[in-house]
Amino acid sequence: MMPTKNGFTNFIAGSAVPIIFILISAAAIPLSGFSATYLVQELLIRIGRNSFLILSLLIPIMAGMGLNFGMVLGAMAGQIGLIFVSDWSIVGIPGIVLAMIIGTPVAVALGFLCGSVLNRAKGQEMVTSYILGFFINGVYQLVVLYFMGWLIPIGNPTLVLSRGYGIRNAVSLMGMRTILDKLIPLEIGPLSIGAFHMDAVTIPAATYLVIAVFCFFILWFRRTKLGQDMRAIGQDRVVADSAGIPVDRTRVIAIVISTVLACYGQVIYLQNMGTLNTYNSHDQAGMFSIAALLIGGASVSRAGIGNVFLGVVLFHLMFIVAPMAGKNLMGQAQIGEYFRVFVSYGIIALALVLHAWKRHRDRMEVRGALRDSQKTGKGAE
């Protein structure tokens, strides 16, 4: 029997976030009033707006480098390619593909940067990222708000501020909005189950096509030999390099690829949303991402597909009815923004507590076990 207590007892601590989680939006759901066919909608959209981010911090969780906080640098290459691709009047999927194929070169560029960093604070890497993450920001914000429009040309006038250089705070991104989404119109319902009923909703096929085949490729990259080489980094660094694996050239390559993943996940949540906020759209992707990753069940050290979609469905479901089931029960929809707030920080903050923790408990029990060897080796002789 205790074993299998144990492995309960273990399921839960492992799955209490998302617990927590499902219950709270159970709780919420039937506060904020809003209907079935409204929350399914909005979930296949915010599915496939974010799911592309989302899954491109799994590569270096296998490779032992925790949370990539850094993938912010990805996703303002891919600002930098769209404020090109507005600039040229170029729209639809070339639109897409060409300011894909603009930020990938800068994000090669940062993630090797990022990467290099990284392997120079081996233990710290989240915090690292984290901070180089604003360090790029600072070189990010000079090129587009000096640069652009003065050593770099910009031809239309509507993006540049009044001074004459500097790109304004919004760009419209109409030509390019939903255009993924809309490629492969597929539409399901109306479906009744009893009391049940649910109006039709809209998939969009070709976004969510671009995420199966990105699952699969995550799923062949672990079985090729760079993935097999990550993963035993992940599991033990000096290990890895007593056996020959280039450690710190390994751990650059998954932050290089994560990076420019990340870089077009953002212009694929970008074309969906229509507009860039060119001075805090990355800002939110990097939080937000990791927020949802471990809200889906992952940790520090451990991450699956599987991870990516629950937390993307629960932590989505909270954006959705909390503003409007706070605003039912406290008659302040501003409580419902203040709590998702909290979560997205608090649930980072905890799991980077447990992080600590476990390895803490984990340090403890190999000294433990060494001891006790130490003992019964002097008890044989």
Contents of the next structure:
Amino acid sequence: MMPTKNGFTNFIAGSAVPIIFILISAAAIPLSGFSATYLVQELLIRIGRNSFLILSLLIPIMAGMGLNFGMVLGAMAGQIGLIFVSDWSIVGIPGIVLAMIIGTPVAVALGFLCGSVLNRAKGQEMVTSYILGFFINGVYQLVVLYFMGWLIPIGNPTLVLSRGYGIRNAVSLMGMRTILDKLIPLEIGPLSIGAFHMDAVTIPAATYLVIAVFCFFILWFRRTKLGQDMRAIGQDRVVADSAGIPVDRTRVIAIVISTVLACYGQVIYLQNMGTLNTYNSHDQAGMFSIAALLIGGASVSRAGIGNVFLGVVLFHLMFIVAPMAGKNLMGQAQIGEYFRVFVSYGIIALALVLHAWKRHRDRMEVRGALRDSQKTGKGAE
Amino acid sequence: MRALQRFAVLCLILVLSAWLFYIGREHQVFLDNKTIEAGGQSFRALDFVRVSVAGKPPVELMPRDRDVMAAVGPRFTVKVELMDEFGEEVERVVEKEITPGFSGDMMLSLPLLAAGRDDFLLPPPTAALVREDREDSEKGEPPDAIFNGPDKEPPL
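Having looked at the form predicted on its own, could you now put up the form predicted in complex with its partner chain?
Starting with the chain above, the whole complex follows.
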């Protein structure tokens, strides 16, 4: 009886967040009144826009470093690349690739800094990376608001504030808006299955291709020596150290890779949006990506590619339907807006509580098993 | 050996960046249809002209008009159609390939281009005029100098 009960409890504990979200979405979709075509189209766009950012969180989890709140550092690096590319008026795919190239050394440097700091705060990586994000945000604002146009030459006057230095609050990326999404035009539908009907929807095939390549990279990376080392460190740091794995170095590499990938993810995200909010865009990147990953059923210590896609679908489905459902239900769209922000933060808190509870329960189980074995040993004597 | 490989990769990335800069640069092409003095001669503004840059839909310009179009890449074609006075018949077509390369924005003098002169490329008005517009906006005037030019009506 016990294993079945434990199995059910484990399943509920592990899938509580996705189950809650499936129930919320199931209730909100009919209330929103959106058509299937609209929902599917919006979801396809948002999967392409956000998946890369969320996938960048997987490697630090693999290395046992929890949710990398420091991914905003990578997002800032990507934005710096985009500011330079906009200044030089590079548009289209060359602009996107060049922004990634420019952002890469910045992301590597920030990732190295973040990894080094996290090595000095083992066991508190999440809160440390979260606070580090605030600190680097201050440095980013100093550079972008005061140094750009003054110490760092910015030639395009439309980017610079009227005082002569500092970047404007909004930078237009119209020259590269949805360029990657529209690179390979693909349309599917219309589709009719019984009573269900859906009109034709456009798929951002090139973005999906990039995401697929990234997924294969992660699968390949797990099998490499470095990937195996990370997994070993993720399971037990002390044992990995005893086995001769350079723990600190490997952890720094995990954060550097994650930061660089977050940089690319932010470039992909912003090319889809078409506007860069110089001082805000990166703020929400970390929080929303982490929330989406947790909603997909991931935990602080375990996450897979499946969690990313389930999470992005459920989280953004709620993003799409909540305001309209709130409006139809309460007469105010703002209710839905509040709801989705509340849910983003709430779900992170819930996941952290569930993780702490599960860890505590596992410890108690191990302790109980140890006590039982000691009792059995004494009885035998 | 490893350092050499890293150096080679770095060089490759730099070359790739330069190439991306070269092929991806967007140029603001200002089209200026104003009377202009060049080589001791005066070239009158064209009566009615239709201009297409890089194969995009054409814009129509009257005398003293200025417009701006965008072109991407190191090479593009400008097609100027000189219309009759009623704007119905195309009297003459001038096509010119322009190679801005690494340089940025530019201004084309349409009267000089139509006259077949090589000095039709003028310095772009953007930087100086945006500064003026900024000063104007601080005074509360509308930012229209880019399209109208800094100078007042030139003598026809």
